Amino acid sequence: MIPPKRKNPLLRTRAALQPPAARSRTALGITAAAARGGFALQVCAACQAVQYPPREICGTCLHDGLAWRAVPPEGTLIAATTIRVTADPYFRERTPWRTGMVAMDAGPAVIAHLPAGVAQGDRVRLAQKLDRAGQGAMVALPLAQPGDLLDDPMMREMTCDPKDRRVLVTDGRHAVGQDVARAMLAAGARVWLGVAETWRPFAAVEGAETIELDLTDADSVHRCAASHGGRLEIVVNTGLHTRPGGILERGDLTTARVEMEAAYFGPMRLAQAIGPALRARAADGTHPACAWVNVLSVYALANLPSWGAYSASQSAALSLSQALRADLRPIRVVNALIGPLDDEWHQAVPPPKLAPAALASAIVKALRDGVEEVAVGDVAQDILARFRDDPKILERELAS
């Protein structure tokens, strides 16, 4: 694969338009599934009919009990078109654009985006992907996925492949930051790895360019933004200040403040300094700025009291990520939710524990898949499943 051509610096940077974003509340079920990397359609509780487009009432039996369920995504492409003229400015810049009609084995007929190469009569697998408006969209993929699928122009709009992109990893002092840097390099990215307090010893990551970056220091963040803000496509915020301790057990706020600096104020500073430039470059060339990744404890969802203050800082970070998701659009904000890492701070925590390298691989995969939420490792997946089942029950479970 030839790396992307360098941009003519005298050309205007194309503004980051977004595809039509309006959806009914019901249709946000597809966005939710796409955000998590799932595939779900509504299924009637009474007659089992699979529904599409999203409905409030069953189109077969008028029942009002429609639940989002994973359904078989296969179907046949029965018609296709190449749109060359469109009323929408976003698509106008991206024509020719292929769409098609898929007759799903599960029943419904679905209008879907098409990558190059799928043709009428082909068996296809539908996927739900987030588009650049952050909304769920149907994509019909070939059953045998070609290796270069992520290079397809349509798929590039739906995903955030690190290949040939420039990535800032914020915390090169932490094993997670170091392994994310290595994974990004392996994925074909150029990596700048931030290191705070360079007066303390640190280990550089081979192939990554170390830069001084301390998210707790406004001046450091602004220096980083000034020198790198205009040439980043992906930011991975790995700032983890993980310390055990319940609220009463700690008895003071000193560590909590550091946790909040690392999890909340620091990333907010970085977002304020770098976010506008990142967002402004979201349609810049073939490899535009595309993603902001946060590593968050899954206990952001429900507090683990023995790590009470840390969990609270992660809740703040989660909430911040939700605000950024709206502010940074069309930059995709991806949250990697983790359980205990296999590090010194979880020395007393029994396994399973997450290896930083496994987390790094999961982040690369999440970017390639185009999701905005991924639970990495057994514990995070378990807690997330319990959270979705009932947050109040999870709260009680964690408090016992």
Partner chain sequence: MSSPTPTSSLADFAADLVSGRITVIDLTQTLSADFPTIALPPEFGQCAPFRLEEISRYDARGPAWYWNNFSCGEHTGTHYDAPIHWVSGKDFPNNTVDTIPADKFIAPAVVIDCSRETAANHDFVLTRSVLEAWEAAHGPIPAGCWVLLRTDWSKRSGAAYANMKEDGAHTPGPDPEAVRFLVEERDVLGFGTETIGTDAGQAHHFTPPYPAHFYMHGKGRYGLQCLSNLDKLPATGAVIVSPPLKIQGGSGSPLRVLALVAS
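Since we've got the form predicted in complex with its partner chain here, give me the form predicted on its own too.
Lone chain follows.
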């Protein structure tokens, strides 16, 4: 009997590998800062010493009051090395991989990933980025960033730059979807623009390929997934159905059902159809599938009673997005939180209002920055800040 041939453990696997993801609860502070596009480290309340790595008590005075605060990210690269052999399967497929030690002006020395062009002795700016496992990691960037920095293989692992990637924008009938398509094309992406009922007149976007896609129709979603699901690298869900009205004044569930279809059931339907292929393509060479973007109202965080039913549908969509963040990993799930748009349904709402083109630009920037959450516009940024300060106070403010 001939024994079965054993698999070579050093051969490349097609599985979507992830870097080591184990973190203590304390260390998740770096992940939280990276998800928001910030930079924070622990600072001792007693002696003001900046801490790294994250810990339970101060390494200088043993005080246990360590709060996460924004600190200056600049420092000097005092050592650099190139890893060419590693036992970790994720990094083994990506060698050579550069790392180094940065002496921060704020005090601690940290280990960071290094893109090409950063040399020992250089002044650098540290950034906290989400890696492919969705955990925070340190990256040392040159103070004067070259224009091609995002093309660096290490930076493409840490971000979701649309350049040279294939993008699906789900709703081409809405101004938001049209402007997102234009912004993606300008960023160097190939764009498929979903349009429900293509036989009805609609404004085509030059350069984007129009495909039939209606998230409320299971057959339409499955046809789209069969034709394009295996080629997608970024999905931008721009499906919006925005109508004013509180819970009691509506008087029926008709509009609420349409809002839930657009905000919750439609994206779930699309995720079930395209998600497995998208996740499987997360290991595809230099252009892997990398991101799923949801456009959500900031009132998903706290209900605005005058738009109460719509806010409730957005809360359901936000919860769905959080579930997808776990199910789709290592695909990055990005939430773009918005306030009132400058459209027909917000004509009676006083300014400031958000222009669809500004939202489109913010989505491209969020993908390039590699963040999970971005508040777009003055209203959304204000509501998000107040929510983080005290959700209960914000609830009462919106109710009044």
